[in-house]
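Only one chain is given next, in structure tokens, and it is the form predicted on its own.
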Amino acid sequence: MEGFKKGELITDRGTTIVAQASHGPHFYTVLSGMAFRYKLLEDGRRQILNYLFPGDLMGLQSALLDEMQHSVEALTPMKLCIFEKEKIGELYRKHAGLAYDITWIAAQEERILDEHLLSVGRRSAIERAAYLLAFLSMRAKSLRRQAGINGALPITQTHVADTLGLSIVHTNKTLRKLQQRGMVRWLERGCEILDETGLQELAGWEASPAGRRPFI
């Protein structure tokens, strides 16, 4: 990997890493921090696709297809480290156990885009709320120390909101019926998560065993 790797980039909070429709000449892996994937439609309507976490890959879109069709925007400060994509074929060709792992990722990574999808499409609006959170603590929880994540989840309830294809009123007053039950707490600039549990159990969601990940 040390042939591969190009060097490290470090972002703040808030830091577009890659923006849709760009070219660049560079895919990532997240060493820490986490972020979000999203698109935006012509009138600045914002979808958040997914979150990203240690050990996640960004700009792999750009690295096959040639164009971003997304954007990452870094929710905490970020460490990542920087792959050239025009090597990415080398890659496959000479290192098999490499490759295998990438596309491990990247099927790792459709399997959770369907349960998104499902829950957009099918839950009720405290269901996909609970999902998310569900999701998000899960995912975090094994990973708070190269995430950087020191107790709260690193979101707002806009970022839900945008999550869940829901207004800002109606995502306030669904969250708020959570809080009311136990289940989170709303910080200043963050979620904590009380009854994780409890939020599967609602969103009818448990999660899949995590097994061994690749770290590339």
Second form
2 protein chains.
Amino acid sequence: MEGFKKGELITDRGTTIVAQASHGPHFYTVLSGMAFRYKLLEDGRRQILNYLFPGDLMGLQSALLDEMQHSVEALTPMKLCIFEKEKIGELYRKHAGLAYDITWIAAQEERILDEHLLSVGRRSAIERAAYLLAFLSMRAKSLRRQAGINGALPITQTHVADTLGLSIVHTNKTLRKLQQRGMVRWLERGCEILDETGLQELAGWEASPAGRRPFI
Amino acid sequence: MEGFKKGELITDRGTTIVAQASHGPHFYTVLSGMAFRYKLLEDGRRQILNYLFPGDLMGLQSALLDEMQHSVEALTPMKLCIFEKEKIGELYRKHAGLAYDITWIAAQEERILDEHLLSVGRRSAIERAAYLLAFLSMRAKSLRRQAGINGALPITQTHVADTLGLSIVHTNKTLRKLQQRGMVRWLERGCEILDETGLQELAGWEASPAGRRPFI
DNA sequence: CGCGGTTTTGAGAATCCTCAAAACCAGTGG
DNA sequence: CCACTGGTTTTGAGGATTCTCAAAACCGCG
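For the form predicted together with the DNA instead of the form predicted on its own, what are the coordinates?
Entire complex below, previous chain first.
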């Protein structure tokens, strides 16, 4: 993989790394830090689609299809590994193992999106919140060090609202209930998960065994 | 690709082709017909994730990851091309072009799921309905013949409800409004799209240019 | 004709939203 | 050191959307 690496990108929290409708020549993998990707409606309504952790691919869509149809914003300082879109054909020809890993990661992403869609479409507000926090807790768990997370998830209630498809006000009231049950604790700009198992049960969700995740 | 084909599968409408948590040894591509994939919560709430048309892959997740986490059900009689999960490694080693196409299709699927998530999370009921019908109309358009669709989409209002994350009752009232505007027409077990452009505008959605779709 | 699946309608209730404003906190500049 | 500012969390109140329950109408099919 080293042969295809073009460089590294360091960004701060709040930076927009790739933007909707852009045609940049690169795609990336996350080396460290955490981010989220989202889409906007014309009138500003925002839907967060998923969160990115170390090992995740960023911008594969723009590499294979023509352009990017979502944006990505950093939640922490990040370090990214840069690749050139043009070289992806060569990669598939010369390194079947890496090609397989890329597809593997894409399939994993699809599975997560399925899960989110189920949640937003069919779970109640409190179930959705429980699911999301359990999900993030699970993903962050093994990657705390690399993701640059001390103890709390670096998100705000606005992020939660835009992920769950709820208003900020109702999100706040819902999270408050989870806090009363002792499952989470909110800090300024952060969320501490206290009872991951409890959240999973409340959501009616079992994390699927991750399997071996290739780290590109 | 012929070398990897193991056979064909013919199914009727209503057949469950692959089931949640199954570990079958195969995956498929759709040769003709139309289907949908969905997830269930324990208490029976159902979320439809996406629809399958000729050219789409079915069960890639179970080929790369361990098991299937959603089910697929046929909406029309179907013809599927069967592949063996075990051979996928070999395919990646020997046929980079096909491997690339598989990833391309997976990326396309991811993009569609992003779109759906935006819709379910942030659009109003009528916008969601308009988006879904415009989307299905668009996908069916070039594939009417192969998908085995005469004129109307072979879905019920229950399918629409479970795709949009709404109740059947409210879905019915919403579709009724679209009908009053002359954009669609409902038959028994089917939906005829009369004004695709109008639906797109109402939803605030522009279909992305499909690009060249590989047909495996 | 009767049956199951689908569409339609009405009514009351629950969830969730918008508007508005206050409280809180970290960081900034004076 | 303190006041100010912008972002975030919190709360209340009324209203809109969407849900559940219930039942009727409709349709193709055996």
